[in-house]
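First, one chain by itself: the form predicted on its own, in structure tokens.
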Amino acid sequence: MDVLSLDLLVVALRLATPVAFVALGELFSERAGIINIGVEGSALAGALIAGIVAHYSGSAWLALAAAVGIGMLLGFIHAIWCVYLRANHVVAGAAVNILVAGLALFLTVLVWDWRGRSASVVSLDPWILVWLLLVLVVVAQVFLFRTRWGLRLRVVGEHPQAADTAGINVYRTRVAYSVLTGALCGLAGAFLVNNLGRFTAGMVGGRGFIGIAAMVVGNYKPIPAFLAAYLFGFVDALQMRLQDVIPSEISMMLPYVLTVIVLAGFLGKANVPAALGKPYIKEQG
């Protein structure tokens, strides 16, 4: 078996790209301070509504910019929870995981009568979104740490009293980035459902949760998340090979064993943005 074939690593890409998606969006929620752990049910939600709408559209376009839409949706109910009513980040996160993963057994029922999945629906060519990871995660990268705009995402995450004496909205900013974390995770979950071609109640399996990994692994830096997303699709993508050497239930498990190893070593030696999870309370004066 040729581990470093050319097709092995092309379909590390095609594995990597729902990761890197959640990783890209979960970077610009911390960054300015907000954890999201819902990019899980985010996915899901961008997922189930791309079935959804190709189903009774028969477009993909159409379902694309649904999923997109829903996960923007979730992306600004977290951000209020969090920037104004001043809920912990963790618990609202995990609410919408628990909602969307209730909805998805709900509504493939009423939809497609059967629980948990879709009849086949028209998709895109996943290498569509492929290609457009790659361009956002370049773009990512020179608008963070080569614009003003992504300076002062960088410093509403560190410094937020700093960057309202500076003029600087904390609350909106904190809701727009986290708005555009959930249309990422909603990329994601499109991308799910056009690689495969129907709708799984399972099918983001813990991705949501890796793209975090690949995230602080990545160091809060766009092209370092994306190649941190890339190394877990690449054992994704060896595992599949593995399990005819290896037995599978054993092989499946690398990618998560993977991320537990590797988090336990860069934790505590990711730049973490200094008012992460903290609440913003605007100073009267």
Contents of the next structure:
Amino acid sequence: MDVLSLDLLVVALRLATPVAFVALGELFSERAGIINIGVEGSALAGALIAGIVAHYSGSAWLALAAAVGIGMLLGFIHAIWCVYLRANHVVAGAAVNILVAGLALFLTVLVWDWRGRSASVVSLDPWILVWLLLVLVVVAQVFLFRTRWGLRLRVVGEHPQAADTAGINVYRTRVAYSVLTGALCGLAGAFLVNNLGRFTAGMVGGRGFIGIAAMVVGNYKPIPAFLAAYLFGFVDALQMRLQDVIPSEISMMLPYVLTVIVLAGFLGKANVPAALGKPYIKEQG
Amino acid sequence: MNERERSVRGEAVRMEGIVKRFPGVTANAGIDLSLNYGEVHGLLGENGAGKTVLMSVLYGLYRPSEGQIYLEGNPVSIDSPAVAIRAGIGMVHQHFMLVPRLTVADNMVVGWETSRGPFLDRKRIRKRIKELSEQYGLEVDPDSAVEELSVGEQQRVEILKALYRGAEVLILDEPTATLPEQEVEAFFTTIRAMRDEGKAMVFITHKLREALTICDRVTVLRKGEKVGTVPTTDATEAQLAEMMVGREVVFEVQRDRVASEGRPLLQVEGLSAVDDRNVPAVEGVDLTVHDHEILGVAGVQGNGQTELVEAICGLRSAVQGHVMLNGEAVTGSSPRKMAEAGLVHIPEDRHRRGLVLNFSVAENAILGRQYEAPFAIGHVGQSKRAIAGYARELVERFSVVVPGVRTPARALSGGNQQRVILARELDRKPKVIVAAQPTRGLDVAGIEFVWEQLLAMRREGAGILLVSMDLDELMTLADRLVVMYQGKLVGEHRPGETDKQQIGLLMLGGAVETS
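Alt. form predicted together with its partner chain, vs. the form predicted on its own above:
Shown next: the complete complex, the earlier chain at its head.
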């Protein structure tokens, strides 16, 4: 069988989609100054809720909406922790990951009586979400660099005090974009369920974290972040083909090894928003 | 001129009985202020007098605890900068509110964008910026990144930013504090142009001479209270200083002529160093500091002074050249070795190099000596008691105003932080002191203190290398003066024999006159 073919590029796009959704989501948070490592858990929550809603309602569209909704809720909670309660962003995100991982096992038992996976559920054509992603990537690129709102977002993440003195509400901006991040993570989760036709607790499998990595490699810009995610998808697709040739234990490592290598090269070179991870404290309550 | 126009437009802002309390402090205790169109109103006071707080209230950053603000006679409540901007109030902050990575244009318009639908209208933005810069003689390139600009240019961007938002009332918070001396005159020209346009301006400063030069009226604050408002036409420096400090201030420094024995203490030969971006910053510098001598290094900021000081003190490796301390080669020694050999460093950045802000005053007081007895017990232990006792003694001797030695250094005022640093370094009885901008940002009392300490060390025989942006300070203190320009030392002068203009010219790279 021919390992390299046009088909490979198409499969790669599909494998890249959840990673790219998360990358795009993380981009908005971090541009506003919030680190959200809870994207892994938010995507899983999206998948879980999509599965449950599809199971009970029988509507794949309703499931999609629910996935986006739960993502937004988690993004909102994360923002409240980070912006108003000044929690450490990484700790708050880790909490979301742990919570959702536990919830996934618990709720699958409740709903399907299986630990960590669902029965098959109604699903949409996953290509709908792939196309949606492609549109969103382009819109995000234009939004960030060509619109007034994009400019404000960038200033909030770089120099919140400057934003504040320019009359921009830093807190509200941060909360809003954190919610947007959650919505995109929800889409990542919904894609996974629609792609497989069922939910499994391991289905995100680090793609949230790799989404963060893709965003860093893409230097906090939507289109480059998408391309980085696509690279991951490509290697993932490639390793599936290579399983015929080399042991799968080795080949499955490839996308992850690639991430480590690429990140090592890119970290430190990225234009990290200057106020990333730092709470903004207005001098007066 | 437009005396008539001024009276027509009349009073721009009136603040009545402004009180601003913070937990434990009253920063403003019932202050009245009136500001007219076509006026530059000086707001004068020492650090901590409440100048910035009062103006932050006007700009909507703080909500007043009591009091009322009137704009053109109408009572208003300004509870956010957005409201202030809409009301035509602009503020140029002491620490610029600019994003280094963004362009001048983006920085100027953010929050007040000219746009077509959701999209930024970059063409119209550029045109408007051009119009404004021509009108006020503030030249900037809208497309360059702010990080590439000099301090003076960044300030122009800040002023244009306020004007872009249609500011008629402009608050300038210590605008000359970071400005090189040569750019102050051009800046004043801009202010006068804006005044003639009828803008109302508040000029916050603690420099008396500037207040008298540029302001029409001056309001003096002291410890949160208003001392008075006087027209500058009949005010003198001495009078304003007395209002500010609450007692008579003597500006002359007792400089008893101590004859140097001519013994070189610090010798630097052919020293070269690179900056953080690996660009040559210091190129073949030779200098010698003798006993009982203050050698002043003048220059516009960013001409290699920082790198020179760091290379001498062992904080930056020298590419070439030697440093000799008391006849011994110490090039490339660690700062610890340097200090043990008798060279101490008063760093230009108190917060980054001088103190650990989150550590207590006591811990800061022994930084660099933590391994010495009695502070250290063996190789591991520390004697909290010895440290606290020593710190209390220093606090006493150097009159640091602090609730206790366990207070974190962060909580101290700039002047008291500098006292802690001086106390720590000077108590090591150094032979050589490298002082980089030791009075930057300090008020009158703080400056007086630092000067006295340095002169006392000189009297006792120390050699002092004094790097400063403040030419007046160098003229007052230095026995000899060299100018640093683009990494090289140009010309040597004796303050008594040269005038300021000549040195100012050298600082800008003017021709070296041979006399």
